[in-house]
Structure formats: structure tokens, C-alpha cells
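So this first bit is one chain, no partners, the form predicted alone, shown in C-alpha cells.
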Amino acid sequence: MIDFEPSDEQALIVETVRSFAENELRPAARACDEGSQLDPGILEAAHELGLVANSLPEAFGGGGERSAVTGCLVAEELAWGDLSLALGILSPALLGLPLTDFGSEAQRASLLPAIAGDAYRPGSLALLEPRFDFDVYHPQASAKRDGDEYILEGTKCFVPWQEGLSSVLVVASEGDAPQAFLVPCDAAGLATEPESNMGLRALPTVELRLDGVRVPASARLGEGAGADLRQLVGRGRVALSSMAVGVARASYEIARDYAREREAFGAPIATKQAIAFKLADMATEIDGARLLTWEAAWLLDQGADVTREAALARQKTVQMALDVCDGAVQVLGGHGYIRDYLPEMHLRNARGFSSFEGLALV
């Protein structure tokens, strides 16, 4: 029998995160977007909730309660509050979860205790590349073995780059196989160029250039075959799909409430057939996209290969988020286009989901 009811523990987590998103993230969303920076106080407060640390191994200070489904529930609620802040809050997972899944004991012991520690520590994953024919499974960035070192060459884009970041996980091709490497942010030959994006204005991202960057062989993630990039990409797509659902839900709820209050010709516009049908279609699409995402997350928790399911969830949520947020702007009419209301920001953020890759993990 299929059961979509969260466990008691999951329900409590959702209630806690929803309250945090409503009371902390949503009120700060516009100011962070306009100021093009994340609120450090919010990041620290969110870290105290243990949203990432709870998924890390107990041996390194974490909670040992890893669940992709729970991660999806958390990601949706945070993105409902604000997408940029949500990505900032969950950024430690960009290092912590790949280390948990593929890292050597030495790598885990070196970095996981700090990620699970008392203070917020950002993480970053360099996956995307600035070229039209980019293939996530065949990156053009290269890693060549040179004795006891690797030499990294290439360019990455849309790499989260917060203050306090110590290492970035760079995906590059070693021969024909993609691998992940831990690269110190102060490594010689590593250069960054700040990006100015249409959406996610509060999340600092950079173009990352690797010009003969040398790292020790021990910087290669894991042992033997190394990291499984398909699993890494799948977990990223499931996380971003959940966030797309959260952004769309936020925009839909604002449009729904506005339509109930806004009157035209003596009645709320929500009673007009065109508006009512649009809102119904928006709600239907959100629920359908959420179920696809939950299916992929559930399969992740079963240890299955979710390449197909994650791709389907991503394909659905990318278009759904854009359609719903655009619909919300339409429902608000002229008010939807001005910054006094959040749907215009939701629409700018939603536009990016077709390009996002590796900005979050579950």
C-alpha cells in the first residue's frame, strides 16, 4: 500500500521548518534580494536547527538520520520562504553529503566535524560549465595525474561562493570518467569572477577558473572508482525539484489570497471563471510535480538508481515552477509586476531552474 503521510518525526520537522520559513525567511526575502546578500544571522539560526548536520554520520558529530524524503520536505519549506536563503542554508550539504557517500575516512575526518559543528560553515559544488553543449556527465574541465598530484584545468560557472568557504568540490574528467576533487579556495591557479544573475540575487555565485591548479592525489573524492556522479546529479535534481515546488507553492498561495481579497465589479476576482480555473490548474500542477519528486526521493532512500526518476521530476518541476509563477504574476495584474509583491521575484528565481544543477543535495 502506498502511504503519503509523513511520519510523526517528519511532521514535526516540517512544522518546525515551516514556522522558521514563515517567521524568518519570508520577512527577509525582499531585503536580501535587493541587497544581493544573505543574512548571516538567519544562516546561523538555521544551522542551529541541524537541517544538514542531522544527515551526517554520528561518528563525525552528525545526527545519523539520513533520508532523501525528509530532505525534500525540508527543502520545499525553506524554498517556500525564500529560494536564495534556502540554498544558502543547505549549502553545507554540498560538501557534507558527497563526503558521507564517497569520501575516504581521512577526508571525512578532516571536514565533516566542522560542517556538523556549532558554527555555520558554507559548502560549494562546482559542476556547471559555461558552454552551450555542456554535458553534466562529461565535463570539459580536466584532471590529469602528475605523480602524487592532480592538475586541474577548466572553467566552472554558477558556483556558490559564500564568505567563510574553505573548500570547493570540483567535478572534472579524469580520462573518460568524471571525478570529484576537494580544492582549497586559496589554491594557486584558482580564480573567481563574481556573477550577476537575473534571479537568486541574494546568493553569491562565481565563475570559477582552474589554471593549472595542483591538488594532492588524496584530494580525489573517495577511493577506488571514486564518486558516483550519477547519484550525485540525481540527488541534486531531487533537491532542486523540491525547491521548485516550494517556490511555486509560495507564488500560488500569494495569488490565491490576493484573488480572494481583490474585488472587481463588486465581487472577488477569485469568483471569476478565468481566475478560478487558472488557480485550480496551478494547484494541480504543484501537487503532481511534488508526487514525482517524492517518488524519486523514496527510491533514493531504497538505494535505487534514480537517474530516470530524477530527470522526470526535474523536467516536470522546471516547467511547472515557471508556469505557476508566471500565472501568479498574471493573477495579480499590474501588482504582479512591481516589487511590492513577491511573485515577480519568484518568477525571476523560477526562470533559473532550467539551468540550475548541483546547487543543492538531499
Contents of the next structure:
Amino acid sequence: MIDFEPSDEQALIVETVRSFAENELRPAARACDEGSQLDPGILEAAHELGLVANSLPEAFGGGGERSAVTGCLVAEELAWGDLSLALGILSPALLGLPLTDFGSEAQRASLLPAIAGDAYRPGSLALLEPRFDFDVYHPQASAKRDGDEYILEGTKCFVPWQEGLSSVLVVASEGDAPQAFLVPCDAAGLATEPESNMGLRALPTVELRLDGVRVPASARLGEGAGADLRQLVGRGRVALSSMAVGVARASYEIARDYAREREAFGAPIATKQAIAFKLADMATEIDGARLLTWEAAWLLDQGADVTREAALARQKTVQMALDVCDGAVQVLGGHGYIRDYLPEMHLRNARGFSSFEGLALV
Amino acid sequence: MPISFQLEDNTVLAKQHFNRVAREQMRPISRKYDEHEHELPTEWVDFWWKEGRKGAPGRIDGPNDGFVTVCVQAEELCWGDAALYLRMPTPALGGSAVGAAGTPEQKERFLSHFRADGHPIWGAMAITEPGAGSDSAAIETTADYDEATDEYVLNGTKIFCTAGEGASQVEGGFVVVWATVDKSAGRGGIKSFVVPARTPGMTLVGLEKKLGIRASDTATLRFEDCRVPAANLLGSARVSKKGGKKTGDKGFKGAMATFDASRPIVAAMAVGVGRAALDFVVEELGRQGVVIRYDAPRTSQTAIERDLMEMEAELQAARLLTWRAAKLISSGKPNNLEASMAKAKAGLAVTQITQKAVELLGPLGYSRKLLVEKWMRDAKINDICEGTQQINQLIIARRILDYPSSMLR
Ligand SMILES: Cc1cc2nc3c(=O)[nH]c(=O)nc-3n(C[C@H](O)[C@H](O)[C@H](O)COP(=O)(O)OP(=O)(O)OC[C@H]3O[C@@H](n4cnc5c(N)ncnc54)[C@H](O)[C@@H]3O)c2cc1C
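After the form predicted alone, can we look at the form predicted together with its partner chain?
The next block holds the full complex; its first chain is the one shown before.
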């Protein structure tokens, strides 16, 4: 039966994550952005909620409760708190979920227990490349088989690189087919250059250069045909779409509350249609985008190919989030442009969704 | 129940059934009745009366998606032809009003004919007047109570009444007319009355010539000392000076609440028209070798692919907002906000989608040889009827800001 209400269980998760986002993430958001760093205490505290571990297999210490829809609910709430912190908190999934989906028994055993363990262990996926014509399904980074090793070459960007990271999952083309390889962060031939971006300032990311990096053949994810990159990309797009919804909702709520308080010409600006209708449109577009995203996530949970739905959700949420955050800055007027308020950060962060791929997974 | 996008089998059956009806019964005569504006589409009306109204096959007792199914039906039939959909012999909006505010006796008296054999009949709802559209509380049609006969006497003029020709002229049908029993009471004085077809004093003045939905009869009705029994008043006769909030009589607010149920249907109608255009464009361009590559990087996507993807995403967002508003009805939950969101989104999205469809097909899209230009003309009504885009924005804004209408009007 068609239903747009989360189950009781999902509602409970949402409530927990929402209050964590409200009490922990939101108050820290500005300081993290200004200081260009994540707050390790918050990452640890979030880890205790078991958000990533919950979706890993029970056999490796996880909760065995995998659901893309639930993943979306969590991602939206966290991103509503703060996008950079949300990406940091969920980064273990960048290793954990692909390993769960495509990894061999040995690969899973090597990393999943630690990810599901007591301490927060960051993860990372190197998917994007620094080119304007980057094609996520056809990375230029290459993997050539050499005996029982692979040699990796190429440049990746927007690679999360937090302290304590031990391995990164690198996507590179083996012949025509994109594949994912588990690469230790200290591999020879691997070099990193810290990045600095318009938004997501608190999340440490690097440009990753792979210059003849050798990994054993067993480092490739998946036996036989390997990892299903289409699915991986879809899961990334759906997760990021939810986060775009979360950022937009955060910005919209601030604008809505501000508009009720702020007076001009003797009345709250929210009583003017130009402002009220803008807010009404924001609310409607946020809800529409969220439903599109949920539908794609639900299809993922049904085991369907979501190339189309994830692309549509992405296209929609990218534009919606930008419009809403821009609208929020506008509603706050000059104050919206000042870093005392969050919408300017939301606008910087929201613009990134058109570039982001694979920064989060469900 | 967790979040799910799985339609029940019965809903899917209904979808398939009404799609076939749309394909076989509506599309072939779509152009004809667009051209013959005020002619009764007899083949369609007869088909609906004899066959269509029986509904879709399926297990009556099986699980179903409730009001979502109603929206799915509206979408399919409007994918066929929105104007013919509005011309179906049904109680339509008049029926919603009776259903929402009528007593069991009134429901039986006015709606049972629609289930009986006999000839096709129509229901309609007349709110709009020459001087009052969006501001429906400003209507001037009066209803004076005549104690001697226990009747109300209606005087005034109603315009833009959908299905107003059939509902006012064909015995068995009815028009629900909004009128004020006490002008000084403002909203509180507004009541609705069921005026049976052919009641003396109700005159069909004329039919509008329109941009689109031309097969739908949009009537002007005049009421001159038109008498209806007091038993035809929907809801309580009490006049509340406070809009009825405290007295338990839903009054004006109750009447407005019927829109919470009808707006998702209008939104679904819009989605149907938009899908007709989008399906056609995708198919036609597909024949020319244009396929949407959902997995192509932005730099290699064509402008047409981008346009089509945007149209698909917007249409689906509108559809899901519509289903959400409908689902709330089935769950017995308030949906005032969600109904307006669905209506505002669908009305605008589909207006834009159909306009884009004409553009993408070039001269072909503009030609009356194809139906695309008709769909563009038809689509626009969904951004006007049942609350314009702006009125729905107002409702949404009041809800999200928690403002009474006095603060935002
Ligand atoms: C084909 C057709 C069928 C119809 N069927 C029916 C029917 O069956 N029954 C019925 O009763 N009516 C029907 N209507 C009438 C329809 O509901 C009205 O046309 C509609 O509500 C708008 O009213 P109006 O035309 O008087 O425009 P107006 O109210 O004059 O509005 C004109 C413009 O001003 C805007 N506006 C108005 N108030 C505000 C505000 N407060 N803030 C911002 N903008 C505002 C409107 O959005 C619109 O853009 C039908 C109309 C058409 C065209």
C-alpha cells in the first residue's frame, strides 16, 4: 500500500537523529565552518548512535537493518544540522556499504568489524575527478592488471581525508569497466593535496594522486564482474539528494522564522506576499524533492536499477536546494549576506551538490 | 506501515482499466469536441453512463489505496482528455459538497439518481460570480428564508459553472449554489443550497468560449426568485458571526473544506494532461533518435535531454505531492496544507511542461494536427480552478507561518 509516513521504528530514528542534529550539530556548524575542521567529539558522539553500524551485516557486528529509505531519513536530519558534520559522521559508510554490497568475505572481515566497532573510524571514497567533463561512469583513473597486482594511475578529487583514515576506496577504470579498489592510505605512489572549497569548509578533503600505486589483485571489490558501479553511483545520488533536502529545509526554516520576526513598514515581512509566497514555494519544492528522493530510495530497497530515478532526484534536489538557500538569503536581506546567520553557508554548501558525487551512500 | 511507493493491485488494475478507456473512448474524439465547442459529446457521455461508471474491475474487498486510486483514475482519464473528463455524467464537485456536508437523507435524495438507470445526469457547484472569484466570501447571491413555505428564495448570478449546462437542464441533476442568508454576517452567512435541475427561476444564460477544455460546459446561471425547500440547505441554518468556529456549525469553513478533497483531484487531472504531453514528446523524439541518457555527464547531455529530464522530475514531484495529499484523506488526517501544495505544484508544473512540449516539437507541436497544442491549452485551467496558483500559495503560507487569514490576504 502506498504510504508516505515513516514506520514507528523509522519515526523513532528520525526523532533521535533530529534532536542530535539540533543539540549537537547545529550549534557547532558555524565554528566548524570558520575553523575548517570537524569536531572529533561530535563524530564520536554521533558514532554512539550507531547510524552507520546499524546498516552493516550482523555477522560483522552491525545491526543488519539496511534500508535506503531509512538512510535517507537519517541523512536529511543530519544535513539539516550541518552538512559538513553530516558527511563526516556518515563517512564510515563510504567503506562499509560498498564492502557489504560487493566485498569478498575476506575484505568484509578486514574492515567491517572495526567500522561497526566502538570507536569512530572514518571512511573515504575516491570517485570524482578534477575535470569539467568528468563522467562518473567512465573515470579516467585507470587500473591495469600486472600479475597478481593492479597498478593504479590517475587523479581524484573531493576525497574525504579525515584523521585516522586507514584505507580509501578508489574508483578506476579497468579497461572499459569502472571498478573499486581498496587502497591503504600509506601506499607507495599515493600523494595528497589538501583542498579548499567554497563550501563544505569543515570537511577535510584532498586531491588524491595515484602514481603507479600497486595493490594486490584481492584489493578489487567483488569477485567476477566486480562491483556494480551503477548501483554505487545511484546510492550516492540518493544519499546526497536527501542531504540537499536537509540543507534546504534548514535554510527555509531559518528564513520562515526570521520573516515572522523581522518588521518592515510596520509589519512582519512574512505578511507581505512577496515573502510569504516565496516561503510557500520553498516549502512545496522541498516536499516534492523529498518524495522524489524517497521513491528512488524505496526502489533501491526493492533491488531495482535506479539510474533514471536517482538522476532525476539529483537533478531536482540540486536545483531545489540552490533555489531555496538563495531564497533564504534573500528573505534575510543584508543580514542573509552576513556570516552571523547560517543561510549564506547553506547557499555555499548547496551549490556543491551539482558537483558532489559519492560523498555519502545509503 | 513504512514509507512505500507500492500501489495495491486494485489501484494498478484501475490504472490499466482507465488507461484503456482513455485510449479507446476519449482520444479518438478528443479533437472533434475541441473543435465543436458546445456540442454534447454523446458517444462519450453514453459510454460513461452505460459502462464507465461501473468502475474498474478488481476485488471490492481487496486492499486498496483509497483516495489515491481516485487520483490515479483522474490522471488516466485526463491523460485521455481533461475536457471530456469534466463532461462525464457524474455528481462532480456538487457531489463532493453533498457528500461532505449533506445528511444521509440528502445524500440519498440527490446522489442516488447517479447510481440509477435512467438517462445521464450531472452535478455542479456554483460559487463564482461576476464580482467574486478568489474572494468567495464576497459573493452577493442571496438566499432569503420564506417562513410561509419553508423555502429559500435565491437571487443572483453565477458564472464559470463547470457542467452547469447539464446540471441545470437535465432532470435528475443538481447545482450546489453558494449564497448568503445574511450579508451582515460575512462568511458566517454563506450557505450552500442544492438546486435541482429545471427548478423554476434558475436559467441557463449561456456558455463560455474558452482557451481550452472546450468540451466542458462552463455555464452562466441566473437565479431569479428561485425557490428550493429548506431541506435542500447543506449543513446548519444557523448564522454564526464568528465564522462558526465555536458553534460547531462548520459553515463557510466547512464549505471550504470540500476543497481539501477536490484539490488533489484537480492536481491529478493536471498530472494526467502533463503526462499526455510528456509521453507524446518522449515517444515522438524517440522516433527521431533522441533518447534521454540518464547516465550521461552534464557536459555531453543535450539541451533537449535536460529539458525532458526536468519535465519528468517535475511531473513526478507533482504526482507524489498529489498522492500524499490523497493518502492523508484516506487516513482521515487533515490535508489542507498538502492539498494546496499538490494543487499549486501540479497546476504550475504542468502548465510549464505542456508549454515546453509545444516548444520541443517545433512547428509540429504548434499544429492542430496533433493534440499537443490542445493539451497546452487544457493544462492552464488547472492553475486557475479550485483556487488559483496564488490562492493556494496563500493557503500554504498561512499554514507554514501559522497566520490567520486576517494577517495574510
Ligand atoms: C473553465 C473554468 C471552470 C470553472 N469552474 C468553476 C466551477 O465549477 N464552479 C465555480 O464556482 N467556479 C468555477 N470557476 C471559477 C474559478 O474558480 C475562478 O475563476 C477562480 O477562482 C479565480 O477567480 P476569478 O476568475 O474571479 O479571478 P480573481 O479572483 O479576480 O483573480 C485574478 C488574479 O488575482 C489573483 N488574486 C486574487 N486574490 C489574490 C490574493 N489575495 N493574493 C494574491 N493574488 C490574488 C488571482 O490569483 C488571479 O491571478 C471556473 C473557472 C474556469 C475558467
